[in-house]
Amino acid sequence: MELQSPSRALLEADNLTKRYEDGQLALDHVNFAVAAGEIYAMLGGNGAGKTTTINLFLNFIEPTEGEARVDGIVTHRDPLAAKKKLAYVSENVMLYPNFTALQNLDFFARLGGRTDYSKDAYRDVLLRVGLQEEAHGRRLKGFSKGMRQKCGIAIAILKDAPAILLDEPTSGLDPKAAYEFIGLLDSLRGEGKAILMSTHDIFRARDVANTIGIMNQGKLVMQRSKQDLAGEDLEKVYVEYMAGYMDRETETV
Amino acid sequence: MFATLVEKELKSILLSPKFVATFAVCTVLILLSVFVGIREYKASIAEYETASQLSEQAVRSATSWWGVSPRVFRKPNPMQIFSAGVNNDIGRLSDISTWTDVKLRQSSYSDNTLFALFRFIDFAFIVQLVLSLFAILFTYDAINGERESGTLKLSFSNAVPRGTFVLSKFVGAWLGLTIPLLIPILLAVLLAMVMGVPMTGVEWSKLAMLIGVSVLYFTFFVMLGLLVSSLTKRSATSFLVLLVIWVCLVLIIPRAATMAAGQLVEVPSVAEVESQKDRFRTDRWDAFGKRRSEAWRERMAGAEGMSQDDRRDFMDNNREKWAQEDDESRQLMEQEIAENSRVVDEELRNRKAEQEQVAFRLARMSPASAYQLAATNLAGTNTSLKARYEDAMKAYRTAYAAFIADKRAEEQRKAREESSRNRSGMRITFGGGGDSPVDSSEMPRFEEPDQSFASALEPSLADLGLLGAFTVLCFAGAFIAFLRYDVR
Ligand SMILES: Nc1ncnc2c1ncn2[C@@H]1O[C@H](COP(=O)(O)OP(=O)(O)OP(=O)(O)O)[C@@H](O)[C@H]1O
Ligand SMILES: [Mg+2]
């Protein structure tokens, strides 16, 4: 048995590069690592490459160069083994509209290899993500975006995988739910999960993340730990980095 | 995992609101069509029985074989309930006589042209049009719909092999759509049993086979839906594409193939053929008339210069010989005419068969045509039904002609004996040979054409194979397309 050291890197991007078929360089030699019990927040403007990074970890697309590793497994070499260790919440969760919340949860839990859950477990996790009990037996097609998002988060929790990928998980959540979600993330970190999250919410990122990375046009332009950022105005840093990167870009052109 | 995926697929089909509505429509349509089909069948069977009895009675009450002119009827076949094919287009009866050809006449559609315009809706029609549409309606978004709803991404964030996933789609969609459809089909079969349709073992096996072919045809459209769904990113696109394909396969190709065959292989019209036969017949009769007057002139020349009494004796002595000569000559001519009609008919038939083969070969590009051909072959209501009956009727006519010629000769002989006994100089009379009715039990009986299971299955094997091949191709295509499908 490998030693469960808290600093072990579960998610690693190693020179991760993606050029799409149309020639768009979406990701340019990105390097980072997320250890167990750590939250890594990716910030960056629209089209910066956050979703691309997450898709590479899930092997939805193959890297042009470099590799993404999950617990040491190179995802595009052995995607099935890697995915066993990954839970995922996509931006804009839709799920099966004709299934109830419980049916959706049950299906995806089984697909994740968890056949041992009881109905109570589903109920508990739905309550934990803040979905009222009256909604549990309702079909998803009547759900609001935020309610669906909660179900998506519940599904990721149920899989109980060591690493969690979250693509803008708080989009669509009301302020209360978003606030509670931060508490949820904190407790998941407490359970030793490695969490990679893309978000546009600078303040929540600052509150909860151990490390913050800022991406711009496919490059990781800044990466600093929470301690490192203490006392600084993250919003200012963000804007500065985006602008600074822009300046440098224009200089080289 | 496979079971989980199949279960999900089944649930998502059965729980979808469109399922209940579509399923109800299909059930009603199938049951209604079979119900109406059974009633039509029963009506035609009753009509068949009455008409056959009347015809038999007419034969039985005849007092001379000269007055006998039987009719044979096409016996309605229970399989026509499920696949009417050309059953309503072709005649129900033919007169059998020595001087006219066998010709099926009085079809249902000629009796009631309203039906000819709108046709009957039978089970095969519902499968061909409605169920194929049903299959498309439920599979057009099977893959790309899941991409659009993001469930494909979420599913593949788990350790799910793509092959397993796509196989579960096939199995789930197939089970979820086929099993419910078997319910109305079995109910329809039950209806046939309850309403007392006299089905023999052969017909049950034909029906079972027809249901099997229908399921295969339906499977093809399920696979087609999956194929197109896994080749497109958006469900709106795949729906449109499938609709276009459906229209081409079901509505355009079968008709276009027939039209193309009509252009490629020319077949003389019935009127042309009839006039050709008529011309030949008139020619021969004219020639025969001339020959006979010639013969009479010669015969009379033999009596030149005889006295009245000698002439009568000469006539009396030769009458029989001449009659025989004339008869032989006439028979020879009739044989020639018959032979000519046979040749002309055969040629027409060959041309038609050639045209049909071309049409079928072209039409089989579409599984809808292959299904229709297989269904009508199995039901025995295919395009060769008319030829099969006419062949059987012609065989009967030959047997009947031989029989009746014997009987008539016998009658004639008796009449002549009588007349010579009476020495009344009475001419040989046709008909009214005696006062007692003829013994109709001696008459040859009409035998229905071969309707064995093998004879129905054999011509449908090619179409079965084609349907299978189309289905496997779609399946393989969908499988491969999905292996490289972008789940995002
Ligand atoms: N399938 C694709 N083909 C071509 N280019 C793509 C494709 N997907 C994404 N891109 C491009 O890659 C770049 C990064 O996109 P990505 O979705 O990773 O951004 P993002 O950081 O998630 O943005 P957002 O905050 O808007 O979600 C963009 O410029 C986008 O246009
Ligand atoms: Mg994104």
Second form
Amino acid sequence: MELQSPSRALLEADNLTKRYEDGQLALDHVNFAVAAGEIYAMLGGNGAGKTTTINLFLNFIEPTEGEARVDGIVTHRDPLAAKKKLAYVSENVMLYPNFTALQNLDFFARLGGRTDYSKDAYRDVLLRVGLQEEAHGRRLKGFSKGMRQKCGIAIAILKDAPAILLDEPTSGLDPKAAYEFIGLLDSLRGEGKAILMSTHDIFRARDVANTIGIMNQGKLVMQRSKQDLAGEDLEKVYVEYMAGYMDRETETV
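The form predicted together with the partner chain done, now the form predicted alone:
Here we give the lone chain, stripped of any partners or molecules.
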């Protein structure tokens, strides 16, 4: 019987640490990996370190210690090469409000060096992310936050990068759109993408993630696979881990 080789890690945090000049420890020796065809969901409250982690992968900031790697490329040593392997969708997607949805897709695709997409290809990807055809030719200044989010996801898909970073991707989406988005993530996983998603949404994380990490005060306090969590109440697990961590912190004071 031939053994299958495991999927390679496309996103790796190796003792990833960030301490700011004012002494704040925003991230404390965090370790995880996301392989091709996997979704990793980071849960945690505001200030837990989720966005800091994503910013280190994007080289928006540099680590104090450790490395963030994208397909083996250390992000703070070769940021341009790393970014070619990444697509990113922020919580508040920044697009051009006076451009239509189609114009935004065309602009950002060309900015990324892709000149081979047709208008039909843009329409197809907008439909794939759930943006109705009547909105494709409308300017984004009249769009809701959820509609702008869909455009941002469409741009990420067009980049066709092996790894995708998502910061609160379901923020601003209504329940139907959020459900459709989870289906979209599942299809991207099926295409072999490695997806790192920061979120407050415990229920969406449970539905879609292969691995769930819980962060608090810059530490990765729990990391478990979907199989390990089968049959457990993830909301209860989250509360218990957060409470247990806070108790340990209190004991050390």
